[in-house]
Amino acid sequence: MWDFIVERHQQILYDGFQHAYLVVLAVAAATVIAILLAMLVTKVPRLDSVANMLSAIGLTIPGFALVGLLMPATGIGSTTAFICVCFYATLPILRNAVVGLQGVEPVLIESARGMGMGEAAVMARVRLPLAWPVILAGIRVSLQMSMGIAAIAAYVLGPGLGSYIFSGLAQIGGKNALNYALVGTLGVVVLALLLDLLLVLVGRLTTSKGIRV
């Protein structure tokens, strides 16, 4: 397997600066796209219900099958893969944002109107940065499993390296099936691993001193 790796290294590493940039940017998207949505469930409380019911369906939706179904609008490539990655990422980003922003003590809010806040102060200022330790903890979520989903989008010809996974697969009996398959699995926990370490640091430095556990 090192000699597999010795000999690869170059195409090895660019495929998992590739699966790592697809899953990066798809969660970008994702938290930014939870958040405001999240925003408007606050403003309107009668959407919760609808959000926690999407964010529930959305997830027993096997990740092959949104593929298909979106390989005739969007085609093979990196398109698919994307939006693929990033429908997955945005579910437990918005439940977690859901929850972070409805569970600000009424107390502050109130005290922040005191102050003279308008609504988009109190949101800026108040809400979001007592509720970010849990959209936090949903990003982290939201990042491990976008790991995964990324993998399958190789079969559609998205980048990383699920295509490893899918060649090992392919050859099985083959010279070099195992190895395929193995460092494209493992590849994938070592950035999966290397991000959440990264997602922990941006925590840190993030969340405000009193309320950091």
Contents of the next structure:
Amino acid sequence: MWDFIVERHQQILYDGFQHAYLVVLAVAAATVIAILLAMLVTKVPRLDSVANMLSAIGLTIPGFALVGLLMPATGIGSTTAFICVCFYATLPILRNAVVGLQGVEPVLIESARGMGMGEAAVMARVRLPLAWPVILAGIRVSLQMSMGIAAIAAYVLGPGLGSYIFSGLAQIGGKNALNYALVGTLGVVVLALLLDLLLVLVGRLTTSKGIRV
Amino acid sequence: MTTTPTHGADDVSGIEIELDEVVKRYPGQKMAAVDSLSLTVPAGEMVIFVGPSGCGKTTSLKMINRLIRPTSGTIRLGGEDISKRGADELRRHIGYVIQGGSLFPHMTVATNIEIVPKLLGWDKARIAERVDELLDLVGLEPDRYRDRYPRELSGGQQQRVGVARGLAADPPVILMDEPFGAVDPITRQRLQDELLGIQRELHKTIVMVTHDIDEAIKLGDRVLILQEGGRIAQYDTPEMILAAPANDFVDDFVGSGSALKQLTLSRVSEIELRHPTTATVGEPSREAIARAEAAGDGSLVILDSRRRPVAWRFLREVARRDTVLDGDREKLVTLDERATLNDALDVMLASSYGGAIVCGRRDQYLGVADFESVTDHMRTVEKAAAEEVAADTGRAEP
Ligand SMILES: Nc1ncnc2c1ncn2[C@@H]1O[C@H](COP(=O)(O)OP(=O)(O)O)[C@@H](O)[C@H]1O
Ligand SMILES: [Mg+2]
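Based on the form predicted alone presented above, generate the structure block for the form predicted together with its partner chain.
Up next: the whole complex, starting with the chain shown before.
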């Protein structure tokens, strides 16, 4: 297997980078979408159960099914992969963001309003920073999950390490079948660990010292 | 002194608050929470709303800064109808202090205090200067506390920052909802004294809510006793409420031991203080001890360079070091001169020196109160008080 890696190391690194790039981009977009949705839910509490239901049902949709649904609309390629990963990535973040934003102590909100902060200021300066650690936890879950989803997205020729796994599966019994599958899987695991580490670091830098555990 | 007060002692920076037949009926409730409340809080006075739980104190208070919208009636600040002003704009000119300080845990002490000045668009230099001035005012060293987070402060310190935050933009009106409800009794008494000191300096119009009649009597220029539904049972000076309760409700609420409560009406500033030997931080111990021995004192009150007391030590403790050491001001229990004799007795009983250190404006050392000075004072006023009460009760209406 070592020879296999050495022979193709440039290609593997390139695909690994593509994989990470897709996931980071999709999770970043998902974070923005999820926070915006959660803000809406916080403002209109009646949407709370709708949001919960969506994230619960969304997570039960099999990845392949979604890819299949998207293909007629967005074709084969990285766009479909991106939308697919982004969809799943949004769900855990949304759930945590709703819990985090709503979990801010009412007395703090009242105190902020009592000092003359407008609704936008309360959201930006009180709710969001206080909910941030909870949202971050959601982003970490989302990132791990997205690594796997992105591998499945390779089925529609999305970029990344997923193609190795599919190649391996396609030529079962062949000379390099195991190598392909192993490199694909291990690559995904290593990347997931690296990105998680990075996220922990970002989390430390962006969480106020006053609420860090 | 590194800071100058914003106002001279006789400036009134507060404005009048007027409630005119204010009603608040919450949706789905038969009884109004506040039923036609009319009262005037004079500019520069501290008025305490007191009453049993659920009588509508908080509701009344929050209508003044429009956190709650009255069902009907008018509220005027300085003669101006508040419903004509934008809610956020109005609130930036009213200090708001609630239980525990409710500081934002993710912001430093300075950032918490800066909130309203920032909303009002003050420039950076002015805000920084203001933060230090306020921390100084509430007895927290700016250099030490400015960059701390709330969780790095004790309950009492958090509450002090809460008060500083309420005062930040120098609002004419300050609303406080049970501000000292979450701290232990000794800290509460200190915070009360400090508030009296601050008010003596700033003369804001303060409305405070409490359920503690002793706190109301101690702090209020006037006390509003509320009954179920926000109806006024009595609105009067603490002296008159003790001497001539308007009805049975007030009588019950003020409770027994009103003779003892008279102790709450006498301030430490009225009694003759002792002046034991003092020493300044950094001076040679030998000289200080010599002075004390010459005066026949067994202990020394230690002051810092700004004449604030930092410790009270027996001579043998002082003798252990060559120079007089600094102490932790946070740990020293002192009395404000506006503290009541009731508080003074409390502190004296807990002190191993049989007395209590008394401070004036900005923690300036004034002297020491002891049991003898309290009993002396009580004896001299006893007769006068008895006559006064008799005269007051004679008056039919306040
Ligand atoms: N948001 C609210 N909705 C409905 N009822 C309320 C609300 N806030 C207070 N009340 C009711 O109004 C009455 C007065 O409450 P409040 O002003 O908080 O009393 P206090 O501060 O004197 O304890 C109580 O009976 C309380 O149950
Ligand atoms: Mg209340």
